[in-house]
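A lone chain, given as structure tokens: the form predicted alone.
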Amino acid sequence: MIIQSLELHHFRNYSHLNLDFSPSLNFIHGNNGYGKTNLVEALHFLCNLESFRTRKILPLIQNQQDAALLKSSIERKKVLYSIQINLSRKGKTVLLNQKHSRKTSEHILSFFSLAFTPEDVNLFRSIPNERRRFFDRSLSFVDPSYFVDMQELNQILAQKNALLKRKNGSQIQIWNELLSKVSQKIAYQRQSFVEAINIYLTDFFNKMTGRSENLNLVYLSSFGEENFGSEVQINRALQNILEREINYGYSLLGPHRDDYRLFLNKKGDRDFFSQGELRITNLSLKMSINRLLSERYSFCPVLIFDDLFSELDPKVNGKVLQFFTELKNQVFITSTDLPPNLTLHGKTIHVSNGQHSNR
């Protein structure tokens, strides 16, 4: 997948912007606060219909403006697509090849970018909801049936929670049976995805750090390790907790309460990882998902690395840059300075206060 061009109007600090990109490496540099992150945020939004910095639309619109516009030409599997996204206080509208795209699934099942940002250091420290969002987005692209299962899950939980809020337990069993079925499918998909990622994870971590520990991703079902694979056991667990759920007024068990953890040997992320380890393990995770998409699904997502070199050991920086020479992806990197002895082929773009120059 290749983003050929970008046009922005009143997005963040950009009044107007027109850029063409290299199909390989694009190195975006400039002082902090001048718009490097805003630029790659726009690229990520075009692919995923969401920002990696905020869930709200209003912060994306330039101050004192009522709307923003993002346009791009994106090549996917040798087919060229035109994408236009209009942002306003009422939300967003998406046009794909000049036609309104009314289904989010039509877009997010077709385009995908992986972003590695300074905020990623908190991905395995913050609330589980952010981790679930990240893995749900990745899994939905890999397996469209997962996206459908998640839609079904949300509908079931909405109905069940409405009953629980009214303290009405008489019809809960019907929804618990439906919840058991979809929960078993989602758990299987999540566990399979984690196992596929783990094939690559340790190797990436070892190559980029020169260290020898095993890095593993672990999926934690809210139903417990012994229950999540069985529909019958899931249903039993839901029945056992029904009284508590009625008291609380919402669902306490289900895929919406699952979690993911990273472990270096037996050391868990939140309790033992340093700031640098949280960043390099997250980078290893993103690269593992990229390799999985490339090898198993013949798809190379756009890779975005915002402020890549902050808080990484200089030796690691060198290994990471060398690693980029092996990638088939289109890559966007932002940094305050060009790294010394940069020999990678591509395009450099200098950003200064919402303006750009390139070579």
The other form holds:
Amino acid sequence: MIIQSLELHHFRNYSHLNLDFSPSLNFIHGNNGYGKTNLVEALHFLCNLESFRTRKILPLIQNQQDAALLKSSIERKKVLYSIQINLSRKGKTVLLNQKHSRKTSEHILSFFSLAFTPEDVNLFRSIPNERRRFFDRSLSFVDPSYFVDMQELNQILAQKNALLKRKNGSQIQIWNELLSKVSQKIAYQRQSFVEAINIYLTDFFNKMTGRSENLNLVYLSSFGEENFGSEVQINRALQNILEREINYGYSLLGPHRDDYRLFLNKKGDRDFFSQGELRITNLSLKMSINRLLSERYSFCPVLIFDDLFSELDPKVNGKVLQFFTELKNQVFITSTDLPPNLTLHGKTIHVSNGQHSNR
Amino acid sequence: MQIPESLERLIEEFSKFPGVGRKTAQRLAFSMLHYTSKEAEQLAEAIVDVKHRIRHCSLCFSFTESDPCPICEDPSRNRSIICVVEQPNNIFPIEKSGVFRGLYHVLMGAISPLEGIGPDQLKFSELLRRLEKDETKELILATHPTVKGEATSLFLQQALAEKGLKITRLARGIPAGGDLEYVDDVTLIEAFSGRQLFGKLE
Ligand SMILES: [Zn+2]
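The form predicted together with its partner chain is what I want next, because the block you gave corresponds to the form predicted alone; please supply it.
Complete assembly follows, chain above in first position.
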């Protein structure tokens, strides 16, 4: 997938912007605070309908403006799409090929970008919501039936919570049965996805760090490792916790309580990874997902690396750059300086305070 | 140009229809202007007539002009088998396909705690009463393949498990999240013939 062009109106610090991109490498450089990140944030938003920095719409709209507009031509599997997104206080509206697209699913099942940003260091330190969100997004793209299952899960949970809120346990059983069924499917898909990622993970990590350790992604089902494969055992676990759920007034067990962890040999991420390790393991994870998408699904997502070089160990930089030249993806890199020893096959875009110049 | 008040009123009324936006409502209203007075009166009469003559069958809750409805009254129909649907309009596609020759029962909705709808808000006790006196042997659950429809079927299956009935669920030929209304005949016939015994978890 290739983003051919971008047009912005009143997005962050850009009043108006018009850019064309290289299908391979795009190097965006300029001083800090001049809008490099805003630019790649817009690109990410076009692909995923959300920012990697905020869940809110308002910060994306330029000060004293009512609305922002993002426009783009995106090529996907040799077909050209035009995308237009309007952001306002009321939310976002999306036009795909000039037609209003009512379903978010249509969009996010077609386009996908993976972003590697300075905030990523927190992915495995923050609340599980963020991790689930990241994996849900990737998994939905890989398997649209997962997206359907997740919608079903959310409907079931909403109905079940409505009963729990009223402390009404009498009709819970039917919702627990439906929940068991969909939970088992979701757990299976999550586990399979994690296994597929693990095929590449260690290799990436060792290549980029020159170390030889074992990096492993682990899926933690809230039903426990021994239960999540069986609808019957899931249902039993739900039965066992029902009394507590009625006390709390909401659902305590299910895929909405699952988690993911990284392990370096036996060392767990949250407590034992150094800042550098959190970063490079995260990069390895995203590169593994990229590899999975290209090898199994012949799809190359857009890759975004925001402020990459200041975030990584200088020793690692060289290896990462080497690795970029091997990628088939369209890549966007932002940095304050041009890396000294990089022979660029692509485009350089200089950004200074909402303006830009091409070279 | 300002739209005259009476025309605006008609546009407003049309835009209350499901799936009709302001633009379509305007087009409909403008086309009315070409009607003769006679035609307009006939239309108005048809609307009032529907309201006065159509009611729910006191047995199956389908739409009908006579009570009980023609299906409930038809001696050629198989009275030992009842197909349970959510809404009266779900009956029409099944009748059109001709695949089913039993009786119906309309629940008038589906279970949804979020909207405060439980069995008591549905025509469930009416179904129980029918099962008590009718010679029903089989129940086909044809609720929508949505989360609410599935929950409703599960509920019925569990609540009626002790009644000694054969309870089946329409086969999953119908697209998930879909509506019986939009399913073609072939799919419906397959769904009926492939209907499965409602199994409990092993
Ligand atoms: Zn009837």
